[in-house]
Amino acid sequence: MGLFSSKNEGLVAIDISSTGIKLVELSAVRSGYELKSMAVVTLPRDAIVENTVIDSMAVSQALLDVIEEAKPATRRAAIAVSGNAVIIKSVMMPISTEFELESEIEFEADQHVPYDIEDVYLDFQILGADVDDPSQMEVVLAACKREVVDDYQLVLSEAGLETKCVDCAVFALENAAEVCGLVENDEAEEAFEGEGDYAIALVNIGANLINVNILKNGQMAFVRDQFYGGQNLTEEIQKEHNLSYQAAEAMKKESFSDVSSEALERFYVGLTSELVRSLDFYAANHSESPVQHLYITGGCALVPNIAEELEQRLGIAAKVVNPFHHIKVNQKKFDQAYLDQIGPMMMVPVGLALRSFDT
């Protein structure tokens, strides 16, 4: 199965994380895209741990619940993979056609993928010719452990879904960012006044995983997944307030103003440290193009004032992004207040749903 493969036959996005399942289906309209169906269903704790399906019955039931709630028009699904199971590398190769590259890609991938090639699904995408050496082209390699994809396929099939596209979460994030006008942001680029290259960081912060995609002049320059997220804040609340995990989660979501400043500070110190690590890795090869804007999505984007906190701590302009502000929504069918509330955590499934319109 190709990690980028999809034909224009209609897909429903199924984003499976450690905390829940999100479904998004879009339709193309004259003004861009319209929300067609959507649902979010939570998963029991530890039903999925680090991309591994631990409780397949719970995941299958949640899939049935999310389908029942959303009632999508298709059972053809697109899913996203991330974390340790995924390897993404940008490599330089001699100019060739996609057909010619198919016969060479396994050998090239063998040099970069730390798993047996027989144990992974592998795909590639040609980004274009190298600016400095026209005889070379930049190619993105993506590989994912077969067992992870196969496990997801199995639980999807048990719920009556057919897996037709497997994408990487960082790429889905980029697709959604394009629709939100973040990739080609003329106003922001003008403010930068053309002093060198323009770079932005897309940062999707989930329960225990951060997807980072840094784009330079609209092109992917650095991607990384890091294990940190909202679960770390829950654990800090647990320790500081001497609560159970469930009670700490409830405090985080329902009475955030009661959370101690000490717990918040420890969470932000850890989060900032993780983000600085990614920014430093990027800067090591792109020192002439520092990141000017940080766009925050994911479940952690719902933490009050997170953009202001990160902007102050990182010294980079930060903003929380809601993809539903850039997609047509039928107010009679969907509750706008609810979409405003959960929107930032729906960036990856929206990006996945856009794969329906690949040519």
Ligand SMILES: Nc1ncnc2c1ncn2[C@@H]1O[C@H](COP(=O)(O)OP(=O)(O)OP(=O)(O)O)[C@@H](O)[C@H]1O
Contents of the next structure:
Amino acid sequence: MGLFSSKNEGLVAIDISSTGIKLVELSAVRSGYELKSMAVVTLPRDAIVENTVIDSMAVSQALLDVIEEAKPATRRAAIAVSGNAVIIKSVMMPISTEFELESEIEFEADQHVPYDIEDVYLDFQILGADVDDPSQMEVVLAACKREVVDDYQLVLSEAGLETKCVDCAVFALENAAEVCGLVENDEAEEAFEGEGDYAIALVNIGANLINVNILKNGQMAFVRDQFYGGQNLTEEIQKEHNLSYQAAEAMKKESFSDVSSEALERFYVGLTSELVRSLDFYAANHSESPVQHLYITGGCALVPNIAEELEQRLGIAAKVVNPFHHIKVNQKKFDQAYLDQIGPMMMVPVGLALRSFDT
Ligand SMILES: Nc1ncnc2c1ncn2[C@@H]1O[C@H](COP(=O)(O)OP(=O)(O)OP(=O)(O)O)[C@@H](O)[C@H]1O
Ligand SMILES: [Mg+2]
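Let's see the other form, the form predicted in complex with the ligand, since the form predicted on its own is already up.
Full assembly next; the chain just shown is listed first.
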């Protein structure tokens, strides 16, 4: 599912976010996928604020830099949108075919999307028939403000990139999770055989946003983008140590052991309460199938011991996921130690790059 896409001969994922641009290109190989090209460049602060390109010169330059570094084989790009620009709703509709739904979806979306329907890009996915009422089916609707997509498309075109696919970060997260074997595995199989449920939460914690996707029996049961992330920790460090933003970022990334436990504690209290909100929301509709695993990705997955902390605070088994441990990597071309280090941060762009192989 994507907000729009055209049938493709290869795509390069360009994940533009508040702190930087990440590029990932994959190829299909016998064992699954192989990393073809990859690069990350940082953006100056405030170049992009809440999905709006403020400093288009800086963003264009960063795009040129990321292309120069990675040298992808294609200029056909897949991009991700998230946050306030995106509305994702699960709705019940009478059973119909995908073809029939095409013509009804605008009318349906109009009732759920708080923007003028002319101003959004729309897509949908049929999840399946309702268990309680077989005449109804569950449909996931995704809408994104056109101005946000058009804005990105413009800067991309200035850097010689053609936007061929727009996806929601939460869906990219799910596609990457499948490739990492988090969705269909022995544990899921076991639960299924025992007629139990298997629920996992994918939690991608970036600088400003947490993309949450809770899957029950392999199907999307709850998605949300929450406003919280690594920036909150940086701000706590700034306050506690009386540092500039840059110095606090550097302390966080380069000398984490110097970070005061008070700053860290406040960050975790905030993070936990955000995650509890999503988990509670999910539990309200699925109390019989609690989340069994929490899979952590995003830049904050690089915070030392975050999985242990969240496991303890939430009482749910938690693990950091590195997508590069589940795809083939040519050791001659890429620095494995670097991929081991930053991999968890690349989950969304990896998922986005998988859109190349949609049929
Ligand atoms: N080694 C590290 N240790 C701790 N935090 C880190 C490390 N590396 C990156 N981060 C933090 O991760 C965050 C960036 O993560 P990520 O790249 O996933 O976010 P983003 O996609 O740019 O942001 P968003 O999606 O929220 O707009 C920043 O807050 C950064 O400080
Ligand atoms: Mg992000």
